[in-house]
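Let's start with one chain on its own, the form predicted alone, as structure tokens.
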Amino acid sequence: MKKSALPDPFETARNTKGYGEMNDQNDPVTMILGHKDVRKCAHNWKTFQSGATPGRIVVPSEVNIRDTRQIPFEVDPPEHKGYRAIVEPWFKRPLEADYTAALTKQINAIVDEVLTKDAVEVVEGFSLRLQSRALTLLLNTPYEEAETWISWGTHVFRSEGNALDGEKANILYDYIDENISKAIENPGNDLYSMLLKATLDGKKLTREEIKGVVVLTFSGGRDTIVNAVTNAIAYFAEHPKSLLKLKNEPEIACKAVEELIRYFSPLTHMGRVVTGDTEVCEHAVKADSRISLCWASANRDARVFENPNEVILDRKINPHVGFGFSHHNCLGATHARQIMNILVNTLAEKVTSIDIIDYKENIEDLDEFKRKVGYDKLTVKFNGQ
């Protein structure tokens, strides 16, 4: 098996019973595995809610390390619609010409830099740096802030050897509080200032609501983008003809990005809390228990995707759920897609091949399943045109 391959550990369970089970800090989770069932449950917010105790819909649960509700991620309709309307235009800015030009300049710079080196550790030396620098555009904050964020590592709530790290989370909360206070004193054109000006039902957002949006912005698109970028580089390392194909057929870049997101599924799953006794996949679930929508499994469902375990860069029909589904589809998807599109085109233009020197896989322990989600470390050499 190739180093870049991500096996599908869910196939047998998906095809036989449609669900899996895992324990998470004594708050068990029923994992929904089939594409149709995942989409159906994602759409049914009345039965499977996001607006539960803050942190509980995340797997692993974050209830013990935070009480700030992430907005609009942890809010259900109809309130969800109002919050989403406030933030949606801001998160569509990556489509603007100036934003795209600035992001292209950032990505070109980091690719040019790694081409001069004999070895690059991709996770922290490329992907995290790229993600953090790009985030300065999304928040509309100074480029130099990226160095602070890079120092936090690949996940804002986790540290090495500790799945949930409350002390590390407090670093983020303190940072956000400080920047909200700065924006109150000196309003600018950044995300903090936009949220301070915003109103919902005629009222200003509270400080806690603003904090909830910003926490989501930092945490939701961090390790996911790092995983997407790192996995893509590993894939191109073992499939140099794919880089050549993208160079010769740049028009397929958008399809290629969607396919890479489908295959690698940077976020394995996301939870919901059950509002009343019901059934999923003919399996009883109790009120106040948890299910998870397993995006990674749904994206390998052979009933929907032909040859699901292959990367087909120009895949024609691709209803993947790598960015979620229904009203809670990923708020940062536009930003993530732009990063990946520009990166894919830049690599195709400037890189002929990538050599893998060393790697350590990142394996998620989901009790019944063990899933490779990416890499803890990936050292490569980029070879230029």
The other form holds:
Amino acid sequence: MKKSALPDPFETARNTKGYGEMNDQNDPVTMILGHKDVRKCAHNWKTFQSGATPGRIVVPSEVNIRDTRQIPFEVDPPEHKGYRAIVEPWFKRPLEADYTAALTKQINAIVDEVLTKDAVEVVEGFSLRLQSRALTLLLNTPYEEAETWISWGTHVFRSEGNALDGEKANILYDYIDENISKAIENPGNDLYSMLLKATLDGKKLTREEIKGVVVLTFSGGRDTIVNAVTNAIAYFAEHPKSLLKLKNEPEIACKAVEELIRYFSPLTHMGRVVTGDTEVCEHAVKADSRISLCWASANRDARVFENPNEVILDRKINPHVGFGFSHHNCLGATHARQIMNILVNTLAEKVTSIDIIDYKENIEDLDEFKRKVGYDKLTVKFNGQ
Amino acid sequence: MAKITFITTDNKTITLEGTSGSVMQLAVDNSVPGIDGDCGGVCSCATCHVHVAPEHQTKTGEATEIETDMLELNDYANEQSRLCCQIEISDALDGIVLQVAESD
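Can you now output the form predicted in complex with the partner chain? The one shown was the form predicted alone.
After this comes the whole thing, all chains and molecules, with the earlier chain placed first.
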């Protein structure tokens, strides 16, 4: 098996039962594995709730380390619609020409820089830096802020070997509190200031609500983007013809990004709390228990995707759920897609090949399933044109 | 060359002309409100949902199973629904009228 491959550990369970089970800190999770079942459950917000105790729908659960409700992600319809309407235009800004130009400049600079080095550790030395710098555009804050976020490392919300790390999470919360206070004193054009101005049903958002949106912005797009970028580098390292194909056929870049997201599925799954006794895949699930929508499994469902374990860069029909599905589809998807699109084009333009020097896989422990989601470390040499 | 008319959710009429590519791409290139095409046309985001009037449905042909599955869980879908990233522009579409669907 190639080093860049992300195997599908869910295939047998998906085809035989349709679900898997894992114990998450004594709050068990029934994992929904099939593409159709995942989409149906994701759509059924009345039975499978997001607006539960803050932190409970995340797997591993974060109920012991936070009380702040992440918005709009941990709110159900109909309230969800109002919150989403406030933030949606802001999170569509990556489509604007100025934003795209600034992001292109950032990505060009970091690719040019790594091309001068003999070895680059991609997770911290490329992906985290790229993600943190790009986040300054999403928040519309000074570029220098990225240095603070880079200094937190890739695991600011969770520490290695410890799924829950309240102390680390508090660094982020204190930072956000401080920035909300600064924006109250000196309103500007940043995300904090936009949220301070916003109203919902004629009322301003509370400080706690603003914090909930910003925490989501930080946490939702960190390891997911770091994994997507790192996995893409590993993939191109072992498939240099793909880089050439993308160079010769730049028009397939959008399709390639969707396919890489399908194959990598940077977020393995997301939970929901069951509001009443029901069943999924002929399996009883009790009220107040949890299910998870396993995007990673759904994205390899052979009933939907031909050759699901192969990356087909110009896959034409690709109904993947890598950005989730239904009301709660990924708020940061536009930003993530732009990052990946520009990255793919920049690499195709500037890089001929990438050599993997060393790597350590990041394997998620999901009880009966062990899933590679990316790398803890990936050291490579970029070779320019 | 095909003339394609979009009626937006606030009842504005936009008529465009196209020769090739998907109807979604034509709409996005011309900033038709309500047609986002987030996924670039691979049938994964459903942000290019339109309703095709019954008298025009023969021009577009039938949706594939994957597209139908995608629409099945859309709250604003009906038997006239299509994802316009899956409708290729050709002369056969000339004169078609597409109502941009509501979305959340």
